[in-house]
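Here's a solo chain for you in structure tokens, the form predicted on its own.
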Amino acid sequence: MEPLRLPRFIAHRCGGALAPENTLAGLRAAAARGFRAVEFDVMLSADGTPVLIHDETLERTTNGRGRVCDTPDAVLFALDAGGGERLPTLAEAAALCGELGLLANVEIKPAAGHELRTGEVVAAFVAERWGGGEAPLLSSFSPAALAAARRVAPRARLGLLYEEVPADWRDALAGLGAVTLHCDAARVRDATLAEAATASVPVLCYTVDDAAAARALFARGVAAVFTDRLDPAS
């Protein structure tokens, strides 16, 4: 497996605050912008299709309506998510990411009751069919889905997410063979930051907008940040 090779900023959600969330355009605004990697968010559709979607209801962020599990994909892609922006297909992220040229942080974000399902899936495809490109991370707060993820694709490279770190996550780190922390930038301790860098785990911290605190992150130890406004050049 190839190291993992992060720049320290990563748009949020495709584009950050350039556009609207999780669509094709966030990661065009975000690829013209300058940044080298995005996160997005991918869930399944009532036909099992994986779609970039960070909520289980589609009320915040298109105009439909109920859950994303329970809306076939007839429906979902008939939505408008922001700007005549439709809801994309992991398939077309995936194919833009590599002719944009942008390292992907695929969050596995499973409905609940989903968490195999949309583990497996995500990882399947992501193994069979990422296509160009370096391969993305997948990552996730669901240990389930993670742990689904490895089963199908064992080289799949995989990030644990938390909004608090634990004191034991260097062994779920390791049993479910992950290579990154994510966590809360506001929660993230200087032990954790420590007990990561004798590790050699990089540490990855969530959602960051202000330079200075950018600054002090680093400065820390912290990898790198999912940022909504901040410019990669900063």
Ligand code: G3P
Contents of the next structure:
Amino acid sequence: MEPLRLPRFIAHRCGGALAPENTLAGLRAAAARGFRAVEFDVMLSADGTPVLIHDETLERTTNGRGRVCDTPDAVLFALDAGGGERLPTLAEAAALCGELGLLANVEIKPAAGHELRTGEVVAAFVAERWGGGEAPLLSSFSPAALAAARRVAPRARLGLLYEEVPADWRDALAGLGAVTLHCDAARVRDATLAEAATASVPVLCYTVDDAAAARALFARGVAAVFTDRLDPAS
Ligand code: G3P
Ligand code: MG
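Now show me the form predicted in complex with SN-glycerol-3-phosphate (G3P), since the one above was the form predicted on its own.
Time for the whole complex; same chain goes first.
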């Protein structure tokens, strides 16, 4: 497994507030702004295609209706995801990250009940078809999805996501072979950061849109922050 070269600022949902979330326009905007890393969310369509979208339902970010996991590709990829952008497939996002030299943090975002299949499909794609760019970091709030990912991609770099980090986080990471800890910036505790430093585990925090708050988190030992608004040079 190649070492993770983690920049301090990671554009959230592709391009943060620079473009419609989880779109190829967001990836281009992030690269143009100087980001070297991006995070995006991936879920499966009814046809099992991995697609970039955050919510289980289409209403908030597209002109469609209903659940992503019940929507066939023919319908899904005809929708407007904002500003005339189409929902990207994971394959399209991977290719563009390679072209733009962006490190990707692919957040596996399974619809409820689809944890194993989503973990398997995303990890198999990453292991077999990612392409020329740097291998991505796969993360999820779902340990079941990550365990499935690990079964099909023994060499994948995995990160475990929490809202609030539990006391047994090191056991959870070790069980999955995960290398990074991701959590809510507002809830991260100094004791956790001290444990992570001792264990040489990078801690990545979401979502930080205030430069002073980002500086304070870095001073406390946080390795990187996901941002919708900050400039990567701030
Ligand atoms: O991966 C970090 C962050 O994206 C997790 O929260 O809800 O924005 O996917 P969410
Ligand atoms: Mg996310």
